[in-house]
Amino acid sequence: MNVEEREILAFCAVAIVGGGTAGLSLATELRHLGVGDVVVIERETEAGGVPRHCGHYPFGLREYGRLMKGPDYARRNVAEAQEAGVRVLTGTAVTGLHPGGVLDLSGNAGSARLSALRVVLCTGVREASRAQRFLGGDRPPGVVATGTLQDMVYLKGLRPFDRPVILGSELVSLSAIMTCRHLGITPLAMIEEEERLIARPLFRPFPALMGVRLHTGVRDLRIHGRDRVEAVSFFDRYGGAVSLETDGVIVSGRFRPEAALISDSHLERDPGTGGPVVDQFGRCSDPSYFAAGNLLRAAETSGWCWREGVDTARRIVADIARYGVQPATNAPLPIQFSHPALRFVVPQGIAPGGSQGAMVQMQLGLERPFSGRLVARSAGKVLWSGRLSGAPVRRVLAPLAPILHARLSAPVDLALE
């Protein structure tokens, strides 16, 4: 189905921008909860999101009770949505966000405008590019992101290199190892600028088990080559100069929200996450809009995003039941911080009178490793204090309930002590 049906789609109950894991699970749950007209808008020719390109395990165990490869998981998510009565529009781009839940659409048949009671932004993330990661050296072909690699290997059957190195050590970096092995390629090394593997401790043995040497704490990484990648060089954690002959570089992780639509819109954007500012229900600065999935913060697993989509659907149903056509107008009280080790917090604000069905945890992003206490205060009163330990890129959580249950009259201040 495409934008040719623009007259039919003049209005819907909920429009979801993005047909990845969060958007599809959210749409399916909305239909299960009785929302009558739910539309998912996906700019690619197929819905399903990132898992479509991940031809390996593990997906789906918590959601569907079985281990699945990424493409099978993506197809299952699409099928569940369509069987629930969700209309999935592929090959259709959202080109504008307007106040009150009005969207501009564009497709092969031209442009259209769609109005919805609520709009949910689920546009996901993308990996940071070579330029965004300030990689030095030459600019030869053969430097690719993990998503590009997966597209080349799983969808096109191409073998882009024989002995690449992987820059990064997040879960997606481990996925890059598995993608390479699909074509019998064993990466030469995994190179990480942080002092330790970023993926959870459970996965620390994985690179060695796959025959991939891990270098952590590296500095001044440079790529060398003219017509093709020939080598990478860097200083190791002890200050020694290292040079590795290689024919490719996989730039993995360091995700950034796909937030171009927000940048060009009336919605407030958070400088820490790069995504939208939201309250404890996932509502944006225009309460006709919600956000869910990795657009909120980069980046969680598909399983996490699936669950977040389901939870957000329930909040939207409650929001429509409470406010109807005219959504909430009370401005949230901000959650603010000044400690240099903190990069972001989600949610960024607390709307008055709301704990039923709200997020139960804050997600924090760190600029550097930290171990100490997190203290949440409002008007000088301690709302919660607890031990916090974490590192950049890794998931860091803190309870939100003590803040939600307080009678707030002033912003919430977070401090690391």
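Keep in mind the model is a prediction, meaning the values are calculated, not measured. Positions refer to the first chain, counted from 1. For the two forms, the rigid core is made up of the largest set of C-alpha atoms that agree within 1.5 Å on superposition. Compared with the form predicted in complex with its partner chain:
- After superposing the rigid core, the C-alpha of residue 230 moves by 2 Å or more between these two forms.
- The Cα position of residue 203 differs by 2 Å or more between these two forms after fitting on the rigid core.
- Think of the chain as two rigid blocks: between these two forms, the small block swings through 10° with respect to the big one.
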Second form
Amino acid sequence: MNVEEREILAFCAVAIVGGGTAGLSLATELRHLGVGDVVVIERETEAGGVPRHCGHYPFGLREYGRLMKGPDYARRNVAEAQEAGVRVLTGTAVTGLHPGGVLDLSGNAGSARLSALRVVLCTGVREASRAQRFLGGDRPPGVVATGTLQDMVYLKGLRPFDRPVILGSELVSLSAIMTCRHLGITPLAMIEEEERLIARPLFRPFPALMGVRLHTGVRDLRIHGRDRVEAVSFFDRYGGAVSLETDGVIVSGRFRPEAALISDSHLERDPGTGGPVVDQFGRCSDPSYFAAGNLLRAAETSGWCWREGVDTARRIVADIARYGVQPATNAPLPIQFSHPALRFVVPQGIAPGGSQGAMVQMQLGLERPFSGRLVARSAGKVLWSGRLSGAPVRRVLAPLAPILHARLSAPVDLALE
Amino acid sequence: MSQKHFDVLVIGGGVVGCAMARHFTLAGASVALLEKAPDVLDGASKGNSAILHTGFDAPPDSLELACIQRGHALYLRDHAGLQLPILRTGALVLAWNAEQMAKLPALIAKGQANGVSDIRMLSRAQILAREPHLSETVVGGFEVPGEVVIDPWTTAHVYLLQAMANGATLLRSAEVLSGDFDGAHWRLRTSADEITGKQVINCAGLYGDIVDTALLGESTFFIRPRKGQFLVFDKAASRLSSSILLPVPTDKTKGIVICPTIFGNLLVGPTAEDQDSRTDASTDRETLESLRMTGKRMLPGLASFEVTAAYAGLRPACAAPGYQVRRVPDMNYVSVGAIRSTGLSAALGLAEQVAEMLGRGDHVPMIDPQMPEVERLSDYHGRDWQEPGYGEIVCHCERVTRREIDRVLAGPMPPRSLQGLKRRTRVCMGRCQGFYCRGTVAQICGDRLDMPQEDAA
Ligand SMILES: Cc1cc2nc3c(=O)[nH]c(=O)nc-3n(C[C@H](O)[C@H](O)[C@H](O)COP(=O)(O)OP(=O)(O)OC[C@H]3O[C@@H](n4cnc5c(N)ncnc54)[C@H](O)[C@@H]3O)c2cc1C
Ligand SMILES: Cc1cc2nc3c(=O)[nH]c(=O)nc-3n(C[C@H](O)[C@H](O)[C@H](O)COP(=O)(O)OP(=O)(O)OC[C@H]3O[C@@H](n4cnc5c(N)ncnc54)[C@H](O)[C@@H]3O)c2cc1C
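If the structure you just shared is the form predicted on its own, then what does the corresponding form predicted in complex with its partner chain look like?
Let us now look at the entire complex, which starts with that chain.
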């Protein structure tokens, strides 16, 4: 659709799509830095994002020096933003992105166009659905993600089942145990297709401590039941057929960015992260757009996303100061790789403009456990090389500065050796 | 229920039964539709490809061909008045090797003999110009412009809602168990009430043979369900093909199709798996993986798109070829059996056909029938969220509003299950599959989804 065809109804300096952890910290920091008109657009009836339904600790330690539960933390983030003079539009969904920072909005009152000097996408992450995990079997109701369960339990006061099983063994799967305990129930089992618990080794004893039986290395997992979940069946690591009578399935983890807006827009999307392609400043392929928070990659902690919001705010202020209304057309040199153990790297490219205020680390996503050396080269020259060890889903970082300081004339090649 | 005696008793609330109820109601008869499940569209009509077929590849001179073509024509005639959408995709039948190429002329000739006059052979270059994302390995093919995409659920719902708006009665959770005919009237015993009527039309789909046996003591056919699994790709993948992509059929099946949906997704499927179970619509990973591979072979771009959903449908197939439509003359009974893989297209034609078989009767057709209120779910036409005053958007992936959900829950045929609500509004059917909205939906519905037995008009 052509932007000129419809009237632009409103203007603002910076529009932030998504009022979760990153969006709110970013907006607050922009105001602290003196940006006049900062608008956060949030599609839910309340801002705060995912922490609103994480009814557990630990949130806020780094940000506010206090140990908080998710809902309190979310409220605090909203309050800080409002105090700083951020306009938070709730119950308003962004339904389209147009070149140059023009957004389609929809709310109960109608549709509108908003034009901003810069737009920041902070739409967060969600867990993979059973379909995305290719889980077989019947399709009864009663199969929910951890986030959905938390919403049902902590925000809606619902009790969807009494003896569920948990699929997945990430950190969030352990939260699922805690959410069940909040209901006074103990999940029957935690089931993982990988060979071992995905959450860090530190947490390996956790399911057993909570009285939850752990099955790892399972095959051919199926859900059974017509009007309700009645059972799950699988083959255990020894090839034995197991069937568990259960009334619900929590499909947990395998986070992926909520990138619907990007898929449907002109912005370039990275199939590796599932989020937008960004440069070292968090700028998207259209430099009127930035991105921050877990939309960039799945998935970091709230503390990380909060910090990322603050850092991105500073980059945006610098960007506006430098380029004004018309942002630079950035032609980043890609950071590329072909090693099968690598799944993604953020940022996906390095734009001219150097290192001032840029990300200091690159974030890597692994396809499978790896231990060895990471080597970054450009035009055959080694820019950096160092030890790297990590596993899928875990945080894996490498310094970005050596790459930013090199005067690049060719793409950066990452190799695992 | 105010009235327990009807002119016509329709057994089964699949798309065929819904079309039947509409036809006889508009023809002036009093109609009751009996559905064993808590909600309609619980059988074969729950999961199909949603193509409105032209019949170009149907068996020549068959009842199936006649009903498909009549159904197609009636849909084109009535859809605007009923506010039912059409996505005019056309279909491309594609050959991927020399052997398949060799089969094309016969297929085209068959289509032309079937009266589909606008089939056009296309060169490889023409095909790739029209669908630039197709794999370069395509060899040739032809175009069938009349194959289009419709809404598989709203279509059937609207047929039934129009019947109800004009006096028909819907009985859900009413399984027909047995019955007898006294020479003038049928008395049917159901799991709910007893009900009487002059004519019985068995549209029980996957259970057609069982219902025939229960009511007539015998069945002339035996249902052998044929499962079809599908993958639904992300809406963004819909830009990869604007046409229905059909393979060259084999003796057994039409093969794996790539098909846009009216909701903006891209479907890959169905498989054809014969089975005994009439209820097992499960999917399995191996098959889903192979569907993804097949899809990628035809449209390599699919590799970078996510899957949104997977589902399976059961075709009411039987060993004998063709539809098993039979009138039992001295018993005021018609059995509409084995409407296997084209029932969505043929439904309106079948209804007309059955009416002809039963004769005109002394009913007076309605002159100006009521139109039902219709939910607009097509991604290619205006949606509810685009008009102000919708409350909130509850399901963000499919942009389903609170106003739509409330309307459906308060409407003449409220859903009885989450599945039913999904089919009526599309909540929880998008990219996140309910991650964001399932809790809100559960809260809105509260105890409203499990409701009493009966909705009289
Ligand atoms: C189930 C689950 C459990 C988690 N548990 C923890 C935990 O215990 N501890 C922890 O540290 N981290 C946890 N996380 C990680 C979580 O993503 C981060 O804590 C943090 O919330 C990320 O912040 P964000 O701003 O990137 O995204 P979010 O907080 O998710 O915020 C995104 C916001 O964008 C809005 N939005 C999306 N699309 C649109 C649109 N089109 N228009 C308008 N608004 C839109 C959403 O409604 C949402 O409010 C969890 C994540 C999930 C999914
Ligand atoms: C994979 C697949 C793909 C398809 N693709 C297409 C397509 O693209 N185009 C097309 O036109 N067609 C397609 N079809 C075919 C189409 O879906 C079917 O032909 C159609 O749904 C059959 O409808 P029906 O009403 O005969 O049966 P059903 O939908 O099975 O309806 C029968 C109903 O009767 C009820 N019932 C059963 N027993 C009793 C009883 N004793 N008492 C009361 N009620 C009873 C059942 O609960 C059910 O609701 C496809 C089918 C499948 C499975």
